[in-house]
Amino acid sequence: MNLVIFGPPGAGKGTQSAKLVKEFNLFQLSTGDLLRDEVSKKNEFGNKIDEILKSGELVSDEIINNLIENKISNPQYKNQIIFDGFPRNLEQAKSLDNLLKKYNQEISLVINLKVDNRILVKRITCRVTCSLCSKTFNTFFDPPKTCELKGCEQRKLNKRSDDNETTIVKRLKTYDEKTFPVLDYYQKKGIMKNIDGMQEISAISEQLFTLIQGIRS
């Protein structure tokens, strides 16, 4: 069973993916994490990606597809992947189908988290991360509290450089223009379900668990 969790930046894809990973023993494949991992290497390739991310533009399909295939081709993750933040446009959706077919896999369910853009800006611009355990908080919706990892009393709360209103508004505009056709693509396949992403986190999780249990039964 492979899943796609779909929605604009700040819709809660990462939060819900983490819960699904724990509940169903799945592997979360986040393109954002893959890209940030490359950026952290501070080589020519990583610096190029960093410039693109800071500008609010989308990274090229070629770069994304190569990073994705490295994971899909790993037998350890076969039919156990949650695609978080991918695909972002119609071409990527079709490429993903081809890549999965190449390794005898398919998408079982696409989850679309729907959230108002005004709320998304609040969620993203107020996001901070613990410097020690990487737990994410939101100074507006989820004020920073004690981390789960012992020793985080000495933490710093970091803010990503691309989490600013100008970049976020540009990312949301790019999302509207390039990724909505993906919804129609999966809708026609009959594998997409819309979820109200404005609900409490636990309420969203409950709906997702029910959907997935229905597929697996």
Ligand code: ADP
Second form
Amino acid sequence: MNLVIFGPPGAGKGTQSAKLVKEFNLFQLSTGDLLRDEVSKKNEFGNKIDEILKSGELVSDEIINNLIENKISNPQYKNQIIFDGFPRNLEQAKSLDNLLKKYNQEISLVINLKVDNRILVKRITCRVTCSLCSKTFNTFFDPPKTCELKGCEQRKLNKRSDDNETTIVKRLKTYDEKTFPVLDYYQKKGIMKNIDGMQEISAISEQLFTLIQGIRS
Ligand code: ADP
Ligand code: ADP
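Can you swap the form predicted on its own for the form predicted together with the ligand?
Whole complex next, starting from this chain.
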């Protein structure tokens, strides 16, 4: 069972993916995380990507498809992937279908998290990540007090360089223009479900778990 978790920046894709990974033993494939790994290498390629991330535009489909094929082709992850932040335009959605076909797989469900723009801006500007356990918190909605892992009392909280008000406006615009139309593509295939992403984190997880259990049984 491969899933796509879909929604605008700050909708809660990463937060919910982490819960699904635990509950269903899945592998989270976040193209944003893969790109940030490249940025952290601080080489020429990484610096080029960093510039694009800070601009709020999309990285080229070629770069993304290479990163993705590396994972889809790995037998360890076969039929166990949550695609988080991918596909982000129609071309990527079509490439994903072709790649999955090549490796004898398919997408079972696309979950769309719906959240108002006003809330998204607050979620993104207040997003922080623990550098010790990588868990994402929110200084406004979900203050970092519940970190379960030992040692995280002295956690260092990181903020993403693209989580600032200027880049967010651009990221939301990019979402509306390039990414939102992908929903229609999945709607027509009959595999898309909407979830109200404005609920509490735990309420959303419960709905997700029920949906997924439904398609597994
Ligand atoms: P995305 O991966 O879609 O960009 P994240 O999962 O990183 O979104 O969530 C964005 C921010 O909003 C994080 O700081 C996270 O803690 C917070 N958040 C996620 N889901 C909720 C929710 N349902 N209610 C309140 N805050 C949330
Ligand atoms: P969010 O969902 O919070 O916007 P991501 O971590 O998914 O954050 O993405 C951060 C940035 O990485 C995007 O603004 C974009 O520049 C780039 N990116 C991530 N995934 C893709 C993708 N599939 N195609 C093109 N660019 C991407």
